[in-house]
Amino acid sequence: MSFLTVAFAALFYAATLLLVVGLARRIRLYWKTPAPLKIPTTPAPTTTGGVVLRMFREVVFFESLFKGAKWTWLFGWIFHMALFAVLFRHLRYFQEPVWGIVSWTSPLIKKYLAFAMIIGLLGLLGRRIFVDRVRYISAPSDYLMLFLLLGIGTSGALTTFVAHTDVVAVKSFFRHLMTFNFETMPNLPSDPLMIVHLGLVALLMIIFPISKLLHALGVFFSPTRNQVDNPREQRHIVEWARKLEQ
């Protein structure tokens, strides 16, 4: 194997590693952390099937985002769609064979998908430059955070409108990946597009559970929009306060 082969190899499990580890200590943080108050943001459903609507809408339309700033829900949703769709797409590189669903649906959007996502995140890089409230309360890890899915989004794109790699190879490295085969292991091609998109892809996994992009595992975990809001039927108590009581 070459050394660039080994090098990926070692990065692409420590990156793995961190993502696992690191998103499982988060969901422990949150699950544990304690929610003393009933605050769900009003007006909010009275029921359980209820609550999981309300979920359903705030993750799939971003409902509060669209009530709130119309441009930053559309530059949002266009970018979060895409990426859903591109990374359900990338699935083929770790299947063998693919399953039906993707393979049906790759023809139909395997080429442009990477235009969505980056036209949503200029549209978010622009807000945070030009509207003066959102740029003041910005910070450098903000813009760190669109760059790097930027770069990630672009180098894809060039790969496959300006220098096409060998995608059976880096398909079959990953495979060869998952099941420890390093035997029969392919060397990963050179190409350097490709090189800086899968080491982007890996710096994203590294620092994920340590970033806002969090936000997305977070939101199934906001009091503010996973309780129901019946305090006047039952009284909200923590375990904690519970056990003060007794």
Given for the second form:
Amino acid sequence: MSFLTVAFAALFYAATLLLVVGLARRIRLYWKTPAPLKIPTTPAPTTTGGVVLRMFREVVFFESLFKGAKWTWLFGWIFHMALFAVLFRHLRYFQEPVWGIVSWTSPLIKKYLAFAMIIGLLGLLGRRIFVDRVRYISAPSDYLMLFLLLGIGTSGALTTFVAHTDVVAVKSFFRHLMTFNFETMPNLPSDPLMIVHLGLVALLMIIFPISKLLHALGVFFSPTRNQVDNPREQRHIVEWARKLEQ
Amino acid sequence: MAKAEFEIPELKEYPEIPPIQPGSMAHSKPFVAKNPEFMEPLGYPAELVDDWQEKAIEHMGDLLGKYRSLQVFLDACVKCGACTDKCHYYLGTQDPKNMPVARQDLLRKVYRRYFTFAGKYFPKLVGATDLTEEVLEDWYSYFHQCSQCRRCSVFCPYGIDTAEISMAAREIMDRIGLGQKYCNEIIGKVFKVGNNLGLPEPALADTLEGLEEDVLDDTGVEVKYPLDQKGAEILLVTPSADFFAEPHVDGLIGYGKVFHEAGVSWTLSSKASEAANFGMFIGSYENMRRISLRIREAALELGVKRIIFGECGHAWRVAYSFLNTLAGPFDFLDPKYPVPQHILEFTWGEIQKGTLKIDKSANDHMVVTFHDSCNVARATRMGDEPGGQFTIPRNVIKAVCNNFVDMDPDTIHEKTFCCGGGGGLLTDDLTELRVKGAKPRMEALKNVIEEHGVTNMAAICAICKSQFTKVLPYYGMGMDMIVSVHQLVSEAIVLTGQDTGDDDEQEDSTEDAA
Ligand code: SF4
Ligand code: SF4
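Next block, the form predicted in complex with the partner chain, ref. the form predicted alone:
In what comes next, the whole complex appears, and the chain from above leads the way.
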């Protein structure tokens, strides 16, 4: 095995471990931290079903952002939806055999998806640079995050559209990683674009649980969005608050 | 404090988002609670403790473990900027630290420094900083430039509510001995006398007697305004401003008339003679709870069956959203009614039942618009349906008033703009902030005045009413434009046996009104 192959094998194991453990710990933290008061932003649903619907609109359509900032919504929504579609298509690199639904997605749309992703990111970057208010609130990490995603997007697009990489070998590498089968593991093609792509993805996985990418979890745990508006009907009290009553 | 001149923002026909002007409000700070009398009864040290840095971080950790909102909100922000132009204080002052996300960042950057991996090891990269004296000064300044109105939370993709952050920040500051005089002094009065204004029982009794006389003179009907009446069905808890200030007191007169006509017995309590709960403004669960418990005690002592709250915004939030948590369960009250109820829910119920005789023409000299108070709009509900907090007040106004117009849809309902004086900022040491923060509301109001000839703005919050009374003149409008919703009800209601001079009049006018 080449040094590169060993290094990337180690990198992806480490990245996966950090991602999974990091996220699990955050989920545990959010889960365990009580919400002592009812604070849904009203008007809010009065039933659990209603809350599920509200969360669905929030997660799928970015409802609040739509109300708040149309351009940010547009670029943000395009980026996220393209990202999810691309991730979904990427499943083919990890499955053997590939699920029907994954293999059905036409190779034609992948070109559009890559462009959509990049356009979305550039739009978000443009807002960060040109709108004085958004520039004011941006830290270096906010720009770097966008560059990281842009790097992943463009390097990925280039490996498919410009310099065709031996995807079969890459897939085989990951299949072996996933099954912990090191004996027949092929070497990772030493294609610079692919190396950049994979390296940045690993970096993203590593910083996910310690960065603002936590918004992906936050949205589900946000009390202003996930609470049912029924404080008069049901008494809501948490452990530490109940102690005050003794 | 800067009694100095300040520029009054110019009102535009179309609202615009102004460019940032860093530091323009850095000088704005409320008086510090220096006197131990203002801090100790609330359980806080009387002055800034020596090891305040350490203590502040410790308290931040404590709150992070107690409030999921704080923990999630400090983590989840992506700096998308959607909230940056949503705060009336930013729109009115242009100070970028009044953009909700920037306000949160004042706390977040310290959180990151002490509680996150990235902030501990790469502080510059993620904008994390130590808790320095400078930062503490910014906290004191800018967390007292947030009226906790929650407008920003409506537009945030993660529902991040800056109000939660500024409550936490104020709680941390109180715990290290840096409290705000206005809020803490008022809470102290509530503990000592029972209400914000420090009105003792005899003064209260006197005032109510005076009201009874006024109403008798006016209408020839004996409407009662009872105090501490055991066995009454309803306990009314109302902001103490209702006892004497204009236009608040006209609202109280209205509640009394509605109860009178509905034929229910009711009472005020000298123990719980205040609906306001400033414990919320300083983010203190314990103080909020202590204040709330007075209402429970009063209800038990008086043996009432229902609790109804008068017109007050944040009080209704504490009542509707928190009272059951803080002072419940209320299983000793009549389960037929929600606990508590809003006076508007009661009045609207009576209007629907047809128990009230209404002469709408009594309000014909007005064209009325309605200001949704932020806490009512974004933190509570009225009635059974989501959004009842918007429809019920409007339904009541339309039932007693022929001329009603709404303001710009971007400034009402869940998007309503704060009056500029909420969240414990209704104090003279913050006049500049209050005037500037009122700008977006003033703009929308001025537009309906010019387009629709609006003459009056009705409100259902003691703070809104006081704040508008104060700031309207700065914008060249009359302070008496502000009316209580129950003042409109009071004007239009025709009491049974009331001497109107013309018995048929009200029949006719209801038909005309249709
Ligand atoms: S809208 Fe929410 S996520 Fe966006 S900058 Fe404001 S607080 Fe952060
Ligand atoms: S809660 Fe209101 S006052 Fe505070 S930052 Fe948000 S919009 Fe501004």
